[in-house]
Amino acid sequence: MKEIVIIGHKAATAPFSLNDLPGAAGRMDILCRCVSSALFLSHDLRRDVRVHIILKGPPDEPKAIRFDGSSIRYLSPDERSSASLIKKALEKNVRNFWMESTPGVSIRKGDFGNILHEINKKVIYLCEGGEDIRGKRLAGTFDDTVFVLGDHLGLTGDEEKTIEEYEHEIVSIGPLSLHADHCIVLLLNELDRKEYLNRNVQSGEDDYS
């Protein structure tokens, strides 16, 4: 599984109106676009991707919601579809362990540090100023890494310190500042290309360039 964690610093931690995702829901629109960007292909889903969104806004303590591409159901590419599944998850009596709300969607209490501890993999932190991803020799399957990025506010100093507790690298997607969902699309495209090249090298075929 490719693991992706996105932190929503203002994202609502209780059920919210689907009619005001950017406002009352605390920029939930950003997280919804990230979910779609991480999971959708043309006419298909990325079955090997798991997305964790960390909700840190009011009124409750932080919660995490997990979208599993291998088992997700009832998800469409539009923001409202993702938001509806998030809202349904928040309607549960959330505990300190994962609880499935709909097929492929689970929720638990917990902050960024709890989720990194649970995943327990090398962290690739997507951040401006990091090393260009096209110069990185990332692992072929990416099963041993978790990719982390922030919302429009980036990551706090404390969150960056949490990353430093793990083996980690800081990687940039490109020279310009981009929206989080665009970063995810470009990240996965780079991983697709590296995996394709690795398969061809192993099979002795020419690359696609």
Ligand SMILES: C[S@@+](CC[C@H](N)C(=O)[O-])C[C@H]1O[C@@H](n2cnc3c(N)ncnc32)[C@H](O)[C@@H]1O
Second form
Amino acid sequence: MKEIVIIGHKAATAPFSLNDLPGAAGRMDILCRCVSSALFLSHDLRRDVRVHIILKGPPDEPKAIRFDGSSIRYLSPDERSSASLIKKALEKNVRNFWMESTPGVSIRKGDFGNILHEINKKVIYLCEGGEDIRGKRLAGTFDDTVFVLGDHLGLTGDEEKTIEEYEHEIVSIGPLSLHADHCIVLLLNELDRKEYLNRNVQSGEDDYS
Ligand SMILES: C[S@@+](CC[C@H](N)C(=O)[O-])C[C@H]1O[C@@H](n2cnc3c(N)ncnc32)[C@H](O)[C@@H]1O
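For comparison with the form predicted on its own, provide the form predicted together with this ligand.
Okay, now the whole complex, with that chain kicking things off.
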């Protein structure tokens, strides 16, 4: 599983209107686009990706919602579709452990630190000032890695300190500051290429490095 965590600093923690995702729902639109970018291929899903969104907005923060590509149902690529699954999850009486709200979507009380602790893998923090991903020798399967991104506010100093508690690397996707969902598309494309290369390196087929 490739694990991705995105932090929504203003994202609503109670059911919200699907008609105002950027405003009243606290930039929920960003998280919805991230979910879609992480899970959708053309006419298929990335079944080896799990996305965690951390909701840190009022009124009942923090909560975490997990989308599991291996079992997700009722999700289509548009923002409103992921928003409606998030809203359904927020209708549950949330506790300190994962509860499934719809197939492949689960929710729990918990903040960024709780989720990193639970995943307990090496952290790759995507950040504009990081080391270029193209120069990096990333491992072959990425099962031992969790990728972390911020929303429009980036990451706070405290969140960066939480990352420092783990083995971690700070990696840049390119020279410009990009939208988080675009970073996910580019990141997964890099990983696709590395996996493709690893699979084909012995047979001498196409080189996507
Ligand atoms: C719109 S950016 C955040 C901008 C915010 N103003 C800041 O200063 O962090 C959203 C997130 O996308 C990721 N990101 C954006 N551009 C990136 C880049 N070139 N390389 C790696 N990650 C990037 C980071 O995780 C960032 O927190």
